Each structure stands twice: as C-alpha cells, then as structure tokens.
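One chain follows as structure tokens, the form predicted alone.
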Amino acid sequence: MKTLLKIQTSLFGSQGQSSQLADRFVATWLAKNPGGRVITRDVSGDSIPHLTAERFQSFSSSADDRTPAQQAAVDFSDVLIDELRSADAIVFAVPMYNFSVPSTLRAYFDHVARAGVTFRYNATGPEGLIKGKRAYVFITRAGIYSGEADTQTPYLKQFLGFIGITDVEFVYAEGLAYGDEVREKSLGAARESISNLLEPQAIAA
C-alpha cells in the first residue's frame, strides 16, 4: 500500500491556496493509487514548538542522560520522521510569508534534522538518509518572486537535498494579490499541472 504525507503550513489552514492546491494533489493522487493511505501533518500554528537549547540538547545526547522533557521531545521528532520514513511521496503546501517559507515550516524541519538519524558526514560531505523519496511542492505568492527574487526553492531544495529527498517537483502560484484575472490564471496553471505531475508515478506503479 502507497503512503502520501502532506504537510500543510498555511496560516488558514485547508482554506489557504497552498492548501487546497495539495489537497488537490492528494485527491488525484489516490485515485491513482487505489486503497493509498494518506498522512496529514499540518505544521501551522503552535503544533511544532520551535527550537529550545534543552530540545536542541536532547538530540545529540544518550537516551540514559536525556531528561524526561528532552526524551519526550526526541520521541515527538521520531514521529515526525517516521512519518518521512514511511511515505513513498511527499507533497508541501507552502505560501511565502515575508519573502520566505512559513516558520513554522523551518521550526518543522528542525525537529527531522537529525544526525546520525536523517542526515550523517562521511570523507566527502553529508549525506542524507530519507532516501527513495518523491516530493511535490505547491508554493503560492501574493507577488511575483521567481527568478533570483525566489527565496524559497533554493532553501527547500538544499534542506530536503540534505536528508535525502532530491526528487522534487515544484508548482507555483503567483501574483494572487494582482487582482481576480490574475489569480484564476495562476491558480489555473497550477491545477491543470496536476495530474501531469502524477503520470510518471502512476506508470511505475
């Protein structure tokens, strides 16, 4: 049985566009995949606490020295990268905030870099552990930012290149702030893009 993770970030939750874009994906995704199961981690809000030194600390120490708040806290971020683990595909809802990813996304992303567990350094460099992964990210913009204006791709290509998932395909939606024209035409693309997206997939399996 296929494994979907969708990682929600939007402040509006499904009501945002990134949202709804993915769930989008989703839906054409298990009609694909009959009987597919489908995880949904939504990282908006206070669900994934931010970094502390003591949190921090928990990851690099032995389970006999960890304290029961910092064993809870590696317990919490074991589920969110068994979650990874157990995904054939991966698909992210990402709106930019202020000319970046949501925080709470980053926030996210800290509590799955793991040494030694997602990630490790051999004689050439790091090298990433969640392998074998596919990864789809709808990205949607009030502006225009692509070209050297896009921050956001290098950042989620490097980090998700960094724990092992280099086969990422990128949607975009820009310019939702230019008016109604604008936005049906974007959002339009984006749609139609889809399916296409899920035909390689759907011939492997």
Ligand SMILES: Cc1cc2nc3c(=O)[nH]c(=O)nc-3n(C[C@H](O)[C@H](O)[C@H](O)COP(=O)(O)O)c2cc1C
Second form
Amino acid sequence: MKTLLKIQTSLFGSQGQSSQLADRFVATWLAKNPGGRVITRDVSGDSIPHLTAERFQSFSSSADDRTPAQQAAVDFSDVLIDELRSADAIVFAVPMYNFSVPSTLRAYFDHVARAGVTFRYNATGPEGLIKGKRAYVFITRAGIYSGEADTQTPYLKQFLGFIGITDVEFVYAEGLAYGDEVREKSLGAARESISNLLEPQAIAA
Ligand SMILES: Cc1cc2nc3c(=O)[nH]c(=O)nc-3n(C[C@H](O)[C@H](O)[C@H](O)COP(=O)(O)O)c2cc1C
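To complete the pair, please output the form predicted in complex with the ligand; the form predicted alone was given just before.
Once more the chain from above appears, this time first in line as the rest of the complex follows.
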C-alpha cells in the first residue's frame, strides 16, 4: 500500500488556496493508488513550536540525559520524521508569506533536520538520509515572483535536498491578487497540471 504525506502550511488550514490545490492532488493520487494511505500534517498555528536551545540540545543528547520535556521534544520530532520515512510521496502546500515560506514550515523543518537521523556529514560533504521519495510542492502567491525574485523555490530545493529529497516538482499559482481573470487562469493551469504530474512518464523523467 502506497502512502502519501500531505503537509499543509496555510494559516487558513484546509481553506487555503495552496491547501485546496494539494487536496486536488491528493484526490488524483488516490484515484491512481486505490487503497492508498494519506497522512495529513497541518503545521499552521502553533502546532509546531519554535526551536529553543533546550529542544535543539535534546536532539543530540542521549536518552538518559534528557529531561522529560526534552524527551517529549524528541518524541515529537520522531513522529514527524516517521511520517516522512513512511511516505512514498510527499505533497507540500506552500503559500508565499512575506516573501518567504510560512514561518510554520520553517518550524517544521527545524524539527525534521536531525543530525545522524535525516542527514549526516561524510568526508565528501552532507548526505541526506530521507531517500527514495518524490515530492510535489504547490506554491500560491498574490504577486508574481518567478525568476530571481523567487526566494521560495531555491530554499525549498536546498532544504529538501539536504535531507535527501532531491526529486521535487513545483507547481505555481501566481498573481492571485491580480483580479478574477488572472487568478482563475493561474489556478486553472495549476489544477490542470496535476494529472500530468502523476503520469508514469513524469515519474520516470
Ligand atoms: C500573512 C500573509 C503574507 C503574505 N505575503 C505575501 C507576499 O509576500 N507575496 C505575495 O505574493 N503574496 C503574499 N500573501 C498572499 C498569499 O501568498 C496568497 O493569498 C496565497 O494564495 C495564500 O495561500 P493560502 O490561501 O494557501 O494561505 C500573503 C498573505 C498573507 C496572509
């Protein structure tokens, strides 16, 4: 049975435009993977705390040395990492907030970047340990930022690649505040691209 992990980050939860694109992707994925399992991780609000020194140090301490709070922090991080490990594919719903990815997604990344668990350093450099996954990222923006103004794509590629997720497809719905016509065209193109993403040739490419 295949597993799809959906990570939604919109402060509007499942009502977010990015979440709705991801949900459409999930429906298409389920049609192609009958009986497949979908895990939803909503990182909006304060569901993922900011990293503190105490939390960060818990990741590198031995179990015997951890306070109960630190053990709880490790357990929570382990749950998030297990979700990643169990997934064959991962879909991210990512709006642009203040020229970047939502801070809640940063907090999530802070909890899954774990030395010796999701990445390690070798003599030749870093090695990501979350291997063999394909990721799909749906990005929504009020404005239009393709090209050099796009801070999100390079950051997401770098972070995901660092933990081993190098096979990443991006879909953009931009100009969503440019009026009804532009918004509908942009969302429509993003929706239409979904079935192509799951074609066998797209996976082999
Ligand atoms: C707090 C906040 C900050 C935003 N900052 C930007 C921005 O920097 N650039 C932009 O193009 N759109 C910005 N937007 C608009 C969103 O990117 C756009 O509405 C997007 O579709 C929201 O996706 P969502 O509905 O999934 O949350 C911002 C929206 C919010 C709520």
